[in-house]
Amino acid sequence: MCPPTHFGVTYSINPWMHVGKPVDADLAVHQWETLRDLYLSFGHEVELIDPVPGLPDMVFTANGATVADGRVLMAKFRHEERAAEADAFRAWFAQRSFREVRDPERINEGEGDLLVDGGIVLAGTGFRTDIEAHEEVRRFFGRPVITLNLADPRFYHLDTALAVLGHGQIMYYPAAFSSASRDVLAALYPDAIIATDADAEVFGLNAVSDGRNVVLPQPATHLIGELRKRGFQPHGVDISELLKAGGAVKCCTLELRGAKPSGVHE
């Protein structure tokens, strides 16, 4: 995670960002700290990366890389405004004990579009990540990659339209995907939780699950109820300030799978 010390909406690269819209910086920090403290209360370790002045979206650490089996595929951002974040994340990983850290050949925006579900990777494309990057992901991680085409620019990353819950379960918003990708998801996950329009519009699918606890934006009341029915423990949080830049719970959280780095943590 990265504290939102320099957070603001100073440019617009997605439909949620409106330059000049007021941002309460103190409230953004408070909301982020509440999310961090919730992870700590579950017994998870939270590694921190130092925020860099001039990079207001660095709080959205999920976009910085994809990590599985202790191996790291770095991100390559599509928009110039975020490109320098890759250097900061690369330096962070280089100082820690991961098996391999690799720079990508094609544009991928980390866990924004690459979601690990057990032995497979669900891979989004359409707005940010090149479809050619999916083959690069398959080769690097040695896992099957399922390509999913995003069709609604409001849900420009896969993690805004789908959340991996663990144990082969997901929740997703069908209208965010192409018809063919909806068919793929229905076949792979016939028992998935289906989000409503209202859930999706408050970024309810931009969620993090540890297999039991699911943290998601608190206005996603339908999803919270469905998660309880499936035996999960949902935890709604207020992330409204960060949503002004098109990010929520998952965007603020890069999962470090398969390695225990030694760095600054809480």
Second form
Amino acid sequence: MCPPTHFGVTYSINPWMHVGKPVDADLAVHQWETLRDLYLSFGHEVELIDPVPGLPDMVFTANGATVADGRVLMAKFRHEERAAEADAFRAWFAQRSFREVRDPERINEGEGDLLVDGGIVLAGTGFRTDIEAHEEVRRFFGRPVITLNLADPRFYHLDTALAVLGHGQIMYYPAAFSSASRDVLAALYPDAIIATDADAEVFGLNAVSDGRNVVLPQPATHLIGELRKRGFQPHGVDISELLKAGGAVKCCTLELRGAKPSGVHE
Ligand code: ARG
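Now that the form predicted on its own has been shown, please provide the structure of the form predicted in complex with arginine (ARG).
Now the complete complex, all chains and molecules, led by this one.
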């Protein structure tokens, strides 16, 4: 995670960002700290990257890389405004001993578009990540990659439209996908939780699950009910300030899969 010390909406690269709309910086920090404390209360370890002045979206660490089996594929950002974040994330990983840290050839925005579900990777494209990056992901991680086409600019990253819950379950918003991708998802996940328009519009799918606890924006009340019905423990959080940049819970969280605890990475 990255503290939102320099957070703000100083440019607009997605439909949620309105330059000039005030952001309460203290509230953003408070909301982010609440999220971090929640992860700690579940017994998870949280590692931090230092925020860089002039990079207001750096709080959205999910976009910095994709990590599986202790191997790291770095991000390459679509927009110039975020390009320098890649260097900061690369430096962070380089200072730790992950098994491999790879620079990408094609544009990919990390876990914004690349969601690991057990042995496979669900990969979004259409707005940010190049479709050609999906093949790179397949080669690097040696896992099957399922390409999913995003069709609604409000849901520009896969993690705004779909969340991996664990135990082979997902929740998603069908209207965010092309009709062919909707068919793929329906075939792969016939029992998925289907988000309503209202769930999706409050970023309810921008959620983090550890297989038991699911953290998501608290206005996503329908999803919270569905998760509870299926035996998950949902935790609604107020993430209003970060939403002004088009990000929520998952965006603030990069999962270090296969990393050794306490900063010792093999
Ligand atoms: N303002 C950021 C952007 O548009 C938000 C990124 C949200 N991150 C995410 N994983 N969806 O790039």
